[in-house]
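The data below hold one chain only, encoded as structure tokens and taken in the form predicted alone.
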Amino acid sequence: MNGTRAVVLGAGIIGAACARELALAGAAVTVVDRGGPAAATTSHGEGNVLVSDKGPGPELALAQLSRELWPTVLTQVAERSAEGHRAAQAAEWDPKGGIVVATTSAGAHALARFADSQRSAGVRAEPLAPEALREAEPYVTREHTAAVHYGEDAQVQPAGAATALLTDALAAGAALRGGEEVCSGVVRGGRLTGVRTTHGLLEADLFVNAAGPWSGALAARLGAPVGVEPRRGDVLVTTPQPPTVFHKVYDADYVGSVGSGEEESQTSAVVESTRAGSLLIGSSRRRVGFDDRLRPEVLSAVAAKALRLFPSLARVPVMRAYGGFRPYVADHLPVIGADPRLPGLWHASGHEGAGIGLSVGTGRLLLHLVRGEPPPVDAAAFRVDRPAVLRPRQYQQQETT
């Protein structure tokens, strides 16, 4: 790719993934932002590294290649440079594990059958007995029906991720500008050539609309718009405690929460420990556009269900909490590929709340998609031409009818 030029729209944890694959491949890349790197999404989340809530499918093909990814593509990052090495180390992998509980009998059916179907796709899912689940979190709930633990399941500080791919980006000779919106598309002979911004005219051989929860509305800016939209999610942050919980503990209601396409208010109990003692607290989905107002009720359910896992939590002080917009895609799939009606434009977006974790594996299939050579998993799947990506809103009512 030595001299090909390539624009990623977005510097949050997708657009960085993608800027570090095309430069050291090659590519003159430059990264830009209206804000600045891992400002938006990226900071708003919890940094999980999951292949526990995806079935079989896809999406979890793309989860276990970024979960083989991620060490390498840090100790990559630690070896380039002393800086590299800061970075990484800021990025805190933590291969912790995850366990999912049941607290209901018709839960742990349910459970039982998810982690049979992940077995089969190649997923490490071990049933925990009582006694098993007390000694991994002696805190947890004593009122659960059945547990699996997750061995593969790991944690990353999202901010400190995504700057560590980006370092290695700009290390690799990408250039970064940030406070720099784009503001339309140039297409010349039905290509898209150059985008204009805030800042002038930026042209390239290929552009990656990576920009997250507003990529469809950028997209639209460019003359190809995209069905992803913002769906918020909110999170607590408890004060420091002493060594509480030990995975990254959740409820059995959250797949089907983050399946879930409903407008309404889907919450569900995860709950996890950072490296500096607070507790993160979620879950919640909610589709009401970029609306920033943190929800009195929502934080209380969220609250509520995490502590029906932890009841010891009652007497935690929660220090603050925050919210940040996830890109939504209806049939819940990111959109990874070449756009057919505007060559030129690529699309890495609609990860919704995953987009941590399958950020390297995105960067990568991008890259071979790019450079034309077979992807490392089906990106089929993926394709910007189908119908929750270009006719979202018939493709909701055909799926509720």
Partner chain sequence: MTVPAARRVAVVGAGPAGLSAAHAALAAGARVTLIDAAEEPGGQYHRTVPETYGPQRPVRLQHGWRAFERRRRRVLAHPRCTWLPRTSVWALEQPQPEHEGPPRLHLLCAGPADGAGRTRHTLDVDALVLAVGAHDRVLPFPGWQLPGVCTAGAAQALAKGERVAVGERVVVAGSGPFLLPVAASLLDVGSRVLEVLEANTAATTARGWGRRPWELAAQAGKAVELAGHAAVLARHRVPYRTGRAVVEARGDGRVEEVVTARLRADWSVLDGTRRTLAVDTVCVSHGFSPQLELPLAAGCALDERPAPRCGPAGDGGADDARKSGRSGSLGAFVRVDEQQRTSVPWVFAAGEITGIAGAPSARAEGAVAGWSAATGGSTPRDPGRRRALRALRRSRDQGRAFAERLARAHPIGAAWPGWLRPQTVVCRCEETDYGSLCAAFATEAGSASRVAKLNTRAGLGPCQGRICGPTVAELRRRFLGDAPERPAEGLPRADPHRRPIAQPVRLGELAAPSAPLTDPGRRPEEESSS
Contents of the next structure:
Amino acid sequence: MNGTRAVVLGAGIIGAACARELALAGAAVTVVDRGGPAAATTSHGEGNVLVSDKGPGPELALAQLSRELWPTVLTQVAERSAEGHRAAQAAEWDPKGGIVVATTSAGAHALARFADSQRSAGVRAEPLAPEALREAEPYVTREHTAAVHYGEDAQVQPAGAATALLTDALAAGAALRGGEEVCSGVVRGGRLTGVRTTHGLLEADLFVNAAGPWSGALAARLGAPVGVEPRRGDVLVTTPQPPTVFHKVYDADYVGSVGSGEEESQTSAVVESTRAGSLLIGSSRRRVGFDDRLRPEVLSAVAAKALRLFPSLARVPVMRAYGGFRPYVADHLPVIGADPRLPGLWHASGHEGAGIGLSVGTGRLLLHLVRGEPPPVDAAAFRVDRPAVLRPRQYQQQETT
Amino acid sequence: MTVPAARRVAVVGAGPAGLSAAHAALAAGARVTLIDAAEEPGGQYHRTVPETYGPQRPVRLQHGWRAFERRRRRVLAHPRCTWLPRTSVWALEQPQPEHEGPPRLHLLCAGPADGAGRTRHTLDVDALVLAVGAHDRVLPFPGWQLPGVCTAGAAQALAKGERVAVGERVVVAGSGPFLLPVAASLLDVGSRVLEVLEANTAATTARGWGRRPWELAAQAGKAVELAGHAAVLARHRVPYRTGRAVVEARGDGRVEEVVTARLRADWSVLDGTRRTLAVDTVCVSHGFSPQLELPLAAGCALDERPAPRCGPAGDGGADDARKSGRSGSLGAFVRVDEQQRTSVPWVFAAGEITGIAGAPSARAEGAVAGWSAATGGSTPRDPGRRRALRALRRSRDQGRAFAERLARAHPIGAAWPGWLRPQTVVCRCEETDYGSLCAAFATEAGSASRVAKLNTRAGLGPCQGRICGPTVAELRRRFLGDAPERPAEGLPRADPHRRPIAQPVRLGELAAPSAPLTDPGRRPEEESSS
Amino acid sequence: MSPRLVPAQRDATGRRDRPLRVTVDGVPADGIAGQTLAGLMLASGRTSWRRAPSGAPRGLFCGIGVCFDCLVTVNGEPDVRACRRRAVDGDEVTTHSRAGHGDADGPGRTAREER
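Moving on from the form predicted alone, kindly provide the form predicted in complex with the partner chain as a structure.
Everything in the complex follows now, all chains and molecules, and the chain you saw is the first one.
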């Protein structure tokens, strides 16, 4: 790719992963972000690197690719530079594994079926007998009906992970331009050849739209709108605790709400600890546009569900709540590939709550697509010209609850 | 006089500003809910021993005590007032965009501090007065995390509120007139105050206070109060030294000695002036930090007021700024207008969150805010009231002038990071050191505030950046310049004071349903049991 | 020794003490009604009662509920600010330590082992 000029629009974790792959492959990469790198969606997420929440299909394949890449990528980053080493440490890679717990008999059946299908796709999903669950998670509710252990699930500190990827991209020669906003596209001969930013004209051979929940708006500015909309997620953070939760533990309901597009607020319990001892408790999914107002009753619902899973946490104080906007596509699949309407424009977006985990696989996949090589996973499902992407619904301006 | 339809006003904070706001709002006919985390009104300023101490001679020394006591009784006994002690406002919920009115208050009611069984309530009002005050700002220095190093406010609270002396051999250090009453309180409970160290040079202080002396006359009460404290110090032969600071604390498991040093006007250390002094306690305050989480949660705009610069030539001009590097810290305060209105309709602010100006000014601001909240800021028809309001505004304006003068006389010198070593702890909770912060800010891909915070953990611990937040923000500015970070659409600007969960709430409390508090005059315990 | 309560007979407020006793990690500590747990612990000779992630001792810092450095567990309720909680006769106070299960070694530490 020597000599190819690439501009990555968005310095979140997806943009960082794409920039890294392109730069390592020899492209002259410029990363542009209107704010600071990793400062928006990336630093407002939980850092999921999950295979457990995905059924067999193209997204699971991308998740498996990403899961395989993560440890290698972080090792490479750490070895390349001192800054990279620091950033890779801050990424807090933790292959802790996930445990999905069902609390109803219907949930138990659904979970068993789901895990079965995942196993057929190569996922390690081991049913846990009650004693085994208690040993793995001593504080989890006794009132459960089934549990499955997913040894491949892992966690990162998302801002650290993004910093690591971007630091590596910069070490490979990429340039970063923060505080620069894209205003419009320059189209010559039907091809996107440049973008006008608040700082001037930026020309390149290819442009990657990696603007997360804002990529719908950005694509519209470039003349090729895509149906990526914000979906809000809220997370509670407790004070540091002695070791209480050892895996990523979640309620089997979560599987249902990830794949749903309901506008109204949905909550399910996802509980895990961070390296410093705080518990992260998610999550809600609300399609409320870019509305950042705190909704205590949503947080209350999240807390109630978490206590159903871990009743003994009732006295643990919540010290912080944060919410982020995740890039949502109506059919719940990312958008990765060339825009057939506007040559020169590529998209890497729409990962909703899975973008942290899927970032490294997305970067790798994009590189293959750009080079016209056979992709490591089937990319057809992520293509841009599919109904959910090309015929976007308008997101709800306000909460409907 | 006709009383306007009784508006419901919530006042958060029952210190001098909040109590005064409640008083004025009641006088203007409003129904008032007064909320404070403490058992009794008074805030930090009117702190006194608890009832359970059975004091027979309650604090006579305190300035303005009698007037405070009178106002406290009137407010708490008023039939239109609901007093909610031991209550935390843990969140403010902004209304839907098309809905007018102040945010909804989310309360944790009627429980011992950080208790586990508090009940969750909501409160909807027509107007909200925020009067939540400030706490000591302490700049980091090597060893400041050792037990035995505490804030001047801590020493004051324990002496006045509990009759406990925090130490035997004490140094009081930092900047500002607050050091004097703290030293006096320590002497009162029998500590030996070895010295009081004002970091600013005599020249800086004199220049700051000396200009436009007529402004000070209006704050005569404050001056008399300070003179009283100074006399106590003199009587106990406590040296008051200017241009000297504690730049390090040392000890094995607790502070055993401090290193003090002479400072230049910009707070850089003069070589050869370090002295060690055996102590068991150091009380430090470099100024005050307003508690801005609730104003920010309400959506109030802040003003960044550059701290006055200080340099050898000392006129605060551009030359000085260059000489002393970047200007020192930026102080953020809630922006208010003549009526104490914030940028958010029906949200008012009073007291230290609008500027550090001391109790008299806080009282005046509180009264104006209370009046405005209760009436919408209309001019009173009654001529007596009109005159009273005018006098209050005048007093408030004098208070603001005093605040400016205070900031000029006791600025934070720009060179204080020279005290730090790479291993010096900056974030006390997470033990993030200065070297790690510098490295994070120097990492191009990780220098955004939020990202550096997550990567270094500075500000992520139990205090949520209340202590280190402004310091980390200032260090970042030194590295990366003053350009504000641009937030993405929908996301708030990174702000060291942003804490949407304003006080910790236990998961069990949060998970339990909340009930609205509707009827002023009734206590939450009664409502929840009905 | 250093911090202490002003003896009642020498206290200008003329207070009348009502003694109470709490335990701190099982060890009895005496105080008077109205004291905060921080005041009580200081006056009974403790200057620190919490350990930071590195294991370093911490004591009272801000005294008014802002710094969260004085957190203790009281009768099983974790994370109570000792400077704000009034002591009640019979309170069982347990001190905190974040050492050993936090990120004590800082960014140099390697990833947690797989469980």
